[in-house]
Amino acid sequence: MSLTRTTTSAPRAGTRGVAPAPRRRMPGWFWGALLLSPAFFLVLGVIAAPIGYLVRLSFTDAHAYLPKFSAVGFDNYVGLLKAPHFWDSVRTTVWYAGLTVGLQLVLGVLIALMLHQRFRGRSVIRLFALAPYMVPSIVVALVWRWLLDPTTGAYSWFVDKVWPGSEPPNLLSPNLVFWSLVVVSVWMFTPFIVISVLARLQTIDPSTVEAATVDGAGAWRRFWHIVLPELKPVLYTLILLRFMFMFTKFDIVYLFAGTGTEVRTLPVLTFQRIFGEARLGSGAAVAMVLFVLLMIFTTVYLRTLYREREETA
């Protein structure tokens, strides 16, 4: 007969009657900050640090190619405000951005409304309508300059066929190159508006439009009272985005029209100051003015939009 001994381990000294301490948990804000830290440092390194360096450069007479670097205070900004060509660049930039964005919105909405209708070959036409936005800027600039060439371009050939013996106006001359640039920019960037508006049109309940049609509402009344209110949030965003893009647009302006005074926008002026005149500090000051003007427009636009939404609500 075997005996089984049952033993009970005695509690350790110093722990008799004391419950184990609960495991300490990290607060929720710590995990939130930990998860956001990669994005924070990325924004800090990609956006905040370059802007800070640009601000520092704008208060110096730094040379673009030589190790020349000394503080000059606000001399760069004072020189800009006194220079007539600077204000000409500001007016040109505002005109260019305002005209191109306005025409893009009007044409983009009209094209999107047409492409939203049902007809044979709609998918193919949609593909060709969006093609200009996929073409690189250098290709667009070179092709359009060739098309508008007053001697060997397709434009001069077309004018000679329609009006034989007449001399077509030079669309690349200093007096007309700005308007040619506006046309080329609208042709190139309108598909962005078409894509965005067309995507919103496809989410509108078709039964609402059909009910308005049955009630006798014409095409204009259907658009004004049903379609346009649905498009307003998209259009508000597009106005802001496209104005920011066109206000800072450099590649198509420089490649198509060059650096003439008629098309010298603020980005082109910045390029001229830094790479043409090797005045890095002065170019940084122009870039800072461009940044401040863009922030002022964005702030005023968003405040106006927020106030309108509050009144509507």
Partner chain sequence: MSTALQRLSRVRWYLVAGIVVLVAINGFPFYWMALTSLKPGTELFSYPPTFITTAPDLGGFQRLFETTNFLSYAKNSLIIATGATAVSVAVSALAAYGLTRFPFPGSRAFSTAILYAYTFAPIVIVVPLYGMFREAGLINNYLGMILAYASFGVPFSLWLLQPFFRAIPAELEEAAFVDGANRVKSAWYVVVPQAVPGLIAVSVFTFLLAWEDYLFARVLITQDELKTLPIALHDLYNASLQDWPLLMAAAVLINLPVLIAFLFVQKYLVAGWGAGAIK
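Cool, the form predicted on its own is there; where's the form predicted in complex with the partner chain?
There are no partners or other molecules in what follows, just the one chain.
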């Protein structure tokens, strides 16, 4: 007899009209709702309510520091769509997210395949493979700016040795810093792909791979015809999730490259408008653009997730 199934038999307090008996059991949904309520109010208060406030802010000329706040209708959005630097920003963001996700995916699958092999010291190597993901963004940004410093950086020196030009390249200069940022971001976030792919690789039945080996299939054919089809759903999910993640990434972009106008992705543009130009309302409109895109991505992602579950169930 399950104690959790009291819902159907529990009498409702209202129908009796008398004080409830002291030992009467509350229905299950009551406990469920009670246990959920702290999480519900926390998420409502700090995530959902702010979204409502964001919508409102985006229709005002709110100032970041002064108590100025009046409705301006769609002015912020119209201004945004007319501003050429907004479209530059959209382009930069798409490039940044697309390039970093593509590179992470290719490298992540390669590294996962490597770490999936059996060899001595594998657990230590795995630590190395995952370590960059754990480092705070500010540390990654500073260490890499120091490594790429044009006069004393170890990597600048290395690049100059491998690829000697007339002048040592300044990898932090406005026209190269975007590419350096892509390298740094790939260094930092590839471990997430490695872990996810590795987890999936471990569920592939090794006997199918062995059978193919016995039948004479080379490493490439085994990967292409057996491993890759198995990885397909994970990779699809990862592309969606990681694109969404990189598209809205703020910390590393801003800390490594985002204080000027060369690498002004949409999150950086949001931050600069609000805390640089003190235009809270206008910055809120940029944040709204990001929010709407996030909602679309998430809906697509959840659709595929549920469809996948139904297929595997």
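Only the largest set of C-alpha atoms that superpose within 1.5 Å between the two forms is called the rigid core. Keep in mind that this is a model prediction, so the values were computed, not measured. Positions refer to the first chain, counted from 1.
S.K.: Answer yes if the Cα of Ala48 shifts by 2 angstroms or more between the two forms on a rigid-core superposition, and no otherwise.
M.R.: True for Ala48: a C-alpha shift of 2 Å or more.
S.K.: Verify the C-alpha shift of Leu66 between the two forms: is it 2 Å or more after superposing the core?
M.R.: The answer is no, as the C-alpha of Leu66 shifts between the two forms by less than 2 Å after core alignment.
S.K.: Quick one: once the rigid core is lined up, does Thr259 have its C-alpha move by 2 Å or more between the two forms?
M.R.: Comparing the forms between the two forms, which are aligned on their rigid core, Thr259 does shift its C-alpha by 2 Å or more.
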